[in-house]
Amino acid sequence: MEGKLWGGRFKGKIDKNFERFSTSIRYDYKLAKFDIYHSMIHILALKEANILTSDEYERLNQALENILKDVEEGSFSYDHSSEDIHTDIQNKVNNIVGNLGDKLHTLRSRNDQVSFDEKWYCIEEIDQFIDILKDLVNVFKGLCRKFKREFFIAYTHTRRAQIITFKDYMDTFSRMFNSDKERLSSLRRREKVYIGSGAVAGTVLKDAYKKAIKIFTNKRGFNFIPIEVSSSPPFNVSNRDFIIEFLSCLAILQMHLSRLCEDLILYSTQEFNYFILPEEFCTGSSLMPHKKNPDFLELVRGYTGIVYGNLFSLLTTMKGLTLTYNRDMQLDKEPLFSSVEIVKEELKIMTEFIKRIELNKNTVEEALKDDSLYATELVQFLVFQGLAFKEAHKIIGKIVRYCEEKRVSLRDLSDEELKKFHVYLTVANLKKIMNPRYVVSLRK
């Protein structure tokens, strides 16, 4: 089994179709940087345990530094024939230092490596998501300031409900994305990167790993990454809860993005026309020259199914696995990478998109003339005159029905007509109440 990290117990060659089917290098190459970090800590531990000489350590470390430089500069390329990223890096080290490279994998297992790599990948990505979400929340706050004096219509059941400020409308989405940030921050605070699990039962290098971690993190300035020697190797190699929780956070975040997109799509239609969408994020029709299609928003809404599916894919993969590591768990990476890449790209574009949307003030002002938007405040007015809420609710309901049947506006009713419903209902009182600024000022 030349070029593999195993094979002594096998005498025949692996089936080529199975070999191609089982490889993961085509996607786990994205973990190259973190796998190199694992190797750097590992050879430090081997040196501390006197398994490697100082010269052997230096040569191996320099080989890893060379490969890491390629990764950081974007010139790293993997060998398509490698089984996985762990094997690929091992082979690259062998190409640089020859037979000394065979000592790189001394007393460790890929089970430990992959858990280490994925955990560090998740932590690094979470940090990036937190920063991007901060930017998006700030953009919403900027929009709130820009339109701070404007009103908007709140809907329930997709029907006009009550008047709110546009600031409150935008703040709702701001709070959704802020809660996503807090959810990810909580996950970030709780998770640690573990090393030294071996295949399942732990390591004889525990003390050496402790020293190696300290040396490595200080040298690299990685003290912000919580690395520890695993206290429960079986748990560490069998656990993918941290990925599932990360995917869950991203699924909720994607839901918020999708809801935002649905609002912007609906309220920018000619039927509503509350928003004017930035052209830079829209496309036209190959047939109809008048079209300005909200394709970015539609694609985000469409990707929601994939992001949800990635979460359920991994939940389903893990649901029936015996302890500890099983090869099924190799399939955790594609859903993880997929959701991270989709949601991150969406957030970056959405941050620019939100900056450029415009509120169509004239259309909103016209909508604010709708009598029904003030019905709740009229009930409230009667309650403060001493009526029971049920009675007040009934009275205003009757007036609404009366206006619908007569096809007249509530504003057009005379004092005489109004007093048929209740003595406190007068033209003067209605004029005072049926004003956006007044009804918003009532709410604390």
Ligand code: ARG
The other form holds:
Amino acid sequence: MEGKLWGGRFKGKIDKNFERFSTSIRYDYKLAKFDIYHSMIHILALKEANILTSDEYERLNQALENILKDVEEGSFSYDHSSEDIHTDIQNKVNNIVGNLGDKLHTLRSRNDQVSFDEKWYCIEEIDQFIDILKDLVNVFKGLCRKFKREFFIAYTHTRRAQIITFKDYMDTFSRMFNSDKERLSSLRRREKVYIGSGAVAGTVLKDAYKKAIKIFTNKRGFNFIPIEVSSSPPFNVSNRDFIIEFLSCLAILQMHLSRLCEDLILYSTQEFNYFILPEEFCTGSSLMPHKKNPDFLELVRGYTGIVYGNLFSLLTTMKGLTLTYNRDMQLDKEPLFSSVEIVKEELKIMTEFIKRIELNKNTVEEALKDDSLYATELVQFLVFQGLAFKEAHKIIGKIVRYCEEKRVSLRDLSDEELKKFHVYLTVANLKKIMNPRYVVSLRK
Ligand code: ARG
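The form predicted in complex with the named molecule, contrasted with the form predicted alone above:
Zooming out: every chain and molecule, the one shown earlier first.
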């Protein structure tokens, strides 16, 4: 077990298959930057506590700076045989500074590193999501302005219901994504990055860590990241709620994306034809030359399974764990990275997609002629003439049925025919009411 961070008490060799099975480096390398930050704070604390001399500190810090530079420049590569990112960086430091590297891990635990790294990762990602969502919300607001005079058909039960403005339709999506942004902002406000939990019981370096955090954040301009010495080490090494909450926010956000996709897929079919989808996000068929398929929207809708699954995966992993840290928790990373990467990519593409969708005004205008869209307003008209709502509802219901059976439009009925249902129903009144501008203006 030589070379392992924990090898001392072991005599033989680790089973090769188990070793491979237990490693997380192939995915937790994504935490490299944050793990280096942890080490940078840690060695500052070790210097404060006189465990490292200034010279030793400088050499270790320089090694960490070099590795960080590789990460930032995208030239960082991990060693496939490393157990995890914490070990990988430790080994890299050893390669640079030799035996002095063995002092890096003084009095700390990977349990503390992993919770520090993941929290910081989440905070950084949440900030990105907030920015991307702001852009998307603005694109919807832009469409509200662009089509501010247009009307649209509101459906309930996927059946034509009433007329609304196109602005109100778009605003609904805008609000959904705005609520996602608010949810993430609230999580962001509540979360702090903790250091100094040790394996579970805290650290004797508490005061040193406090100073180290100050020096580190000032030096690097990281004042926007709240870093604190852990006030409850057992809680911090046990806790993955912040990841579960982040995954929940992403699951809700994904649900909103999926609903948006469903609307766009349905309303861009030949049958509805309300929207024309931007070609650059559609694909064709290798056999049928006429096809323009909404693959992007379908893939986003499809990814919902994975994004929901990621939340359930971690909830299930955590549900039976005794306090505090258990190795099961290593498996929190793949669901986290998966949801973050999928949803972020979707949002970026969706923002461009939405900018380019076209409203097919002709088909919308045609649909707006549908009598049934005005039925509720006709009831309302009779109510304002003094009829009881139930009575008015029944009268209009009967006319709708009459037209359906005779296969005529309400607009084609004569005053004679209308009178049979109610005297207030005249051709002139109907003409006035059955107009999108009029019905929408009534609600202002
Ligand atoms: N790779 C581990 C994880 O992600 C790091 C913590 C390991 N801690 C331990 N006690 N084995 O959870």
